[in-house]
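One chain comes next, on its own, written out as structure tokens in the form predicted on its own.
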Amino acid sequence: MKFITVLPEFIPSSTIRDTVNQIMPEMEIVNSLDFEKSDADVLVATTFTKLDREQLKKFPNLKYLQIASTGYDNVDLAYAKEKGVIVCNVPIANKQSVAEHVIAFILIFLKDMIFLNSELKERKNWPLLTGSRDLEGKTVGILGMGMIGIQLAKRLIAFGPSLLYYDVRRLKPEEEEELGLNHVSFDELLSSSDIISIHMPLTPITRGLFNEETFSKMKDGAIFINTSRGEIVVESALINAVKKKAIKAGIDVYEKEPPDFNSELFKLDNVICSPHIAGVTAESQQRLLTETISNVLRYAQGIDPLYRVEL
């Protein structure tokens, strides 16, 4: 059996490498597709590799796909199933990152740290009113109760919001019940939010889903986080409504990676920006290099792997 890992140039590759030599010497780290043909029956990559049908014939031996993030949007699922290819992803590394970044960009906003900031630092002035108010009492609403929907979910409790979340599936009752949640439709759940997290896979359907009629049902003056995927947002949708609504908006992921940076979205008070990082911290990153060592380790010996992807 033969491995190959695909990592983009920009991650820094020597400590992967030496955790992965310690375990795997047979793998082959590579930093591009840049290759006519591989004979690798298993390929790990991550989701800044596209692995479109073209992509994956260099592979006319792949028996197992690892994706090496929570994302798989990048790989042409339907080959893989035409193909016979097993893909899994790794859901649990990064829920607790991403869940804290969320309540971040909540934070932000909620106690008008964007104003107080700018009014030391650029005006020297020392403000005796603003407009801070609390987390508890307002309602947050979760779009998507996956793993990281959860981890948001449980982390929000002590703060003291009511929590709405629409998902097409729905939690048990007595799962509901421990985390405080209100299973909504997605039309209540926009009209009723003071704050809206996306936590939803890019599909045909979730793909463009907030645009203008969506953004118009959402209250004026409310918090709208994306950590999800850009697709799902209409840029020039949500420009309007943090203008014309008074929308406030936490984004770290974008329709196109790197944006635009001459976008209008940049220079908007109202909104705050992370480079698609929300999930990456120094654990989440050891978490994910662990857990996707130890599938490829499962897949290898034998040992149905974990996270297998439906296709």
Given for the second form:
Amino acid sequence: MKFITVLPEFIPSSTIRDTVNQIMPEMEIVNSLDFEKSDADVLVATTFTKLDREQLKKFPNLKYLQIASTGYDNVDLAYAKEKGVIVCNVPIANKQSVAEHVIAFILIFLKDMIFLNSELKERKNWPLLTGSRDLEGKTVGILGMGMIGIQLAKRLIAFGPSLLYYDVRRLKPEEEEELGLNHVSFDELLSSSDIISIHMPLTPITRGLFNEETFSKMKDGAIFINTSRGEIVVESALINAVKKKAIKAGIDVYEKEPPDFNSELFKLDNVICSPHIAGVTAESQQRLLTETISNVLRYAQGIDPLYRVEL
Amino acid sequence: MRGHEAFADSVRKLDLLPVFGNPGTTELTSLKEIGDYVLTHFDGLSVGMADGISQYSFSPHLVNLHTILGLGNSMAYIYSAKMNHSPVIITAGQQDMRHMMMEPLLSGDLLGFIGNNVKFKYELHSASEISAVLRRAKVEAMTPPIGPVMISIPMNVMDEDSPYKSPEPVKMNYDISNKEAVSAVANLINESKNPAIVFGWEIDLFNAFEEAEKVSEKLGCAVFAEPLSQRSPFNSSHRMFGGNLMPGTTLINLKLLQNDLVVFIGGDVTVYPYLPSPLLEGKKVVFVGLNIDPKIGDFYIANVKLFLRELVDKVTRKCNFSRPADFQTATKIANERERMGITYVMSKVKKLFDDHVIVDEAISSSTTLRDILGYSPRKYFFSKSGQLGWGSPAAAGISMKEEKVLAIVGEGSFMYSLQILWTVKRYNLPVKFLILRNGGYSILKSYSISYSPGVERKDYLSFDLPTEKFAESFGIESMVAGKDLEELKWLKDGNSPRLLVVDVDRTIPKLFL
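Alright, leaving the form predicted on its own aside, put up the form predicted in complex with the partner chain.
The complete assembly is shown below, putting the previous chain first.
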């Protein structure tokens, strides 16, 4: 059985190679798919490597594709299904990190951090009044109650807000009770929430879900956070909502990545941006590596790998 | 007919049975012909049971106390019956009048002793007046303001032979409508900028829930519950319900800050502790009802059901209130699960006991209990007197008419009336006891923190009581609940009495300003 890992160019393969050599020395590590063919049975890749039909054709023996990430929308799943390739991701490594990133966005806005920071550092001013508010008692709407949504709810509950969620798959009543969750319709979540955070996968249904109409149903001045997939939000509609409804937006993902830095999005005071990095922390990368390696080792020993993507 | 025969026949004809009591030698003669007797091993518990069953059935029941001593033991319960407007008929034996000059053992000034805690009191002079006095006692108890009455029964009267006339049945009619009141209150409401309606316990007494809801929907304004209502004042799941008023002038004022008119219907103002804010200053305040004794504002006497039925057609829409969906309780439940907070415990109770009558004597948890379990017709009872020890016997009394009764009592309160477990076992009453054990007098500790800082740390305010073992010793099945409260299902099952102890959060709640 042959194994190959494709890392994006910005990740130094030498560091990874040193580690992998001690665990799985037969693993080949490359920084690009710039080759004609590989006879590897197992391919490990990140979301930064596009694995469309053409690229996957370079692996005629491929039986198992491990994506070292939660997301896997870089993979042509239809082709994988056609060829009987098992596709797995690692949905558990960065969920804590994303949840914390969302809370950071929320608190920056609620605590008026941008204003306070600039008053002191830029204007050398000592403001006596601020618009700082508490998270306790606010209503947070979580769209999508998968692993990240659950991690977010677990962390938020200690702050004491009301928690709404919408997901086509409803949790069991005892799970809702434990997490303090109220299941509501999508529209009720939009109209009732002071803070909305998206944790949905990108699908034909969710693509462009947040558009002019959706934003119009939100409360004026609400906080909107997207750390899931950029294409779920129509960026022009978001810009309008920020301008017309005083929506505050914490954005980690974009319609196009890297984004157009001339976009008005980057000029608005009420928008905080991060570069699709909500799930990337030192700790999450360690977890990601561990989970990826252990899943590949599992497969190498003839054990079913975990986290199979439904094809 | 002998006095005791006349007494038994009159009690039966007036539908006052069973008799609740704890007799002594001075009562034995009067009980010769009484068969339907429920014994309690402390006099006051008889009054508590009669209070519960009389309120629940809206029908007076008789209590048999042992002369001035039994009366003394029962005074707190009699005061509670008064505050609860419960039509309890108290009887107490008196020494033989033929040697009263000697001030014999077990004699005393019963009528003077009971004071103004009953609305009618009378000492029998002869057997010939037994049926008339009992009948009058029933009428007096049921006439608004409804409340307890008392008859002193000298031993010699029960042995007297005299002509007897069976009492006529008592028929009460509360259909007191008041068109002037309807017109005046409707005008006030229509002219006000922002009226508030506060409903009280008479809504439950006269089953005026539907009428109250219709008026609230027509007005479109939030409606509230009177402070510490002893019965359900409104259907709290209704979208117009704005919550309970708290018993303090400042707290009431804060809740009704935006209102220029406050109309209390079938309820009253209860305040505790003293707060210096003048109550509802500058607002028009009106009370409507049959039993209440308003201290401020205008008062109209009327049956609240009839009053509301007529009022609904005369008022115009004034507000656009609709209670927002409650999403916050889920957060509290999740946050309190680990430490067994009251919101968590009550949410579990609500799931299983929603069809039960709740008797509330969990004093420091009562606000949360009311919020989570809510109000609905004849489903909530509380003592307006503030007495500890009332809830358990009252629940036992109610359980003689309704098999689904849950008494929720603090472990400190439960000690006041522990002996009720003997009666419950002896008569196999189906009452269920949920004991919230928080390790002390939480209400006192909370009050201390607000008004007497430091006292909350006194060691005598904390205790560890093995309540489940006390129950076992009376032959009552008992358990201590685990964190997931699965034992609540056990508590609910079956028709025999059971007791469940829940070790709840010991954090002292902030209950006072």
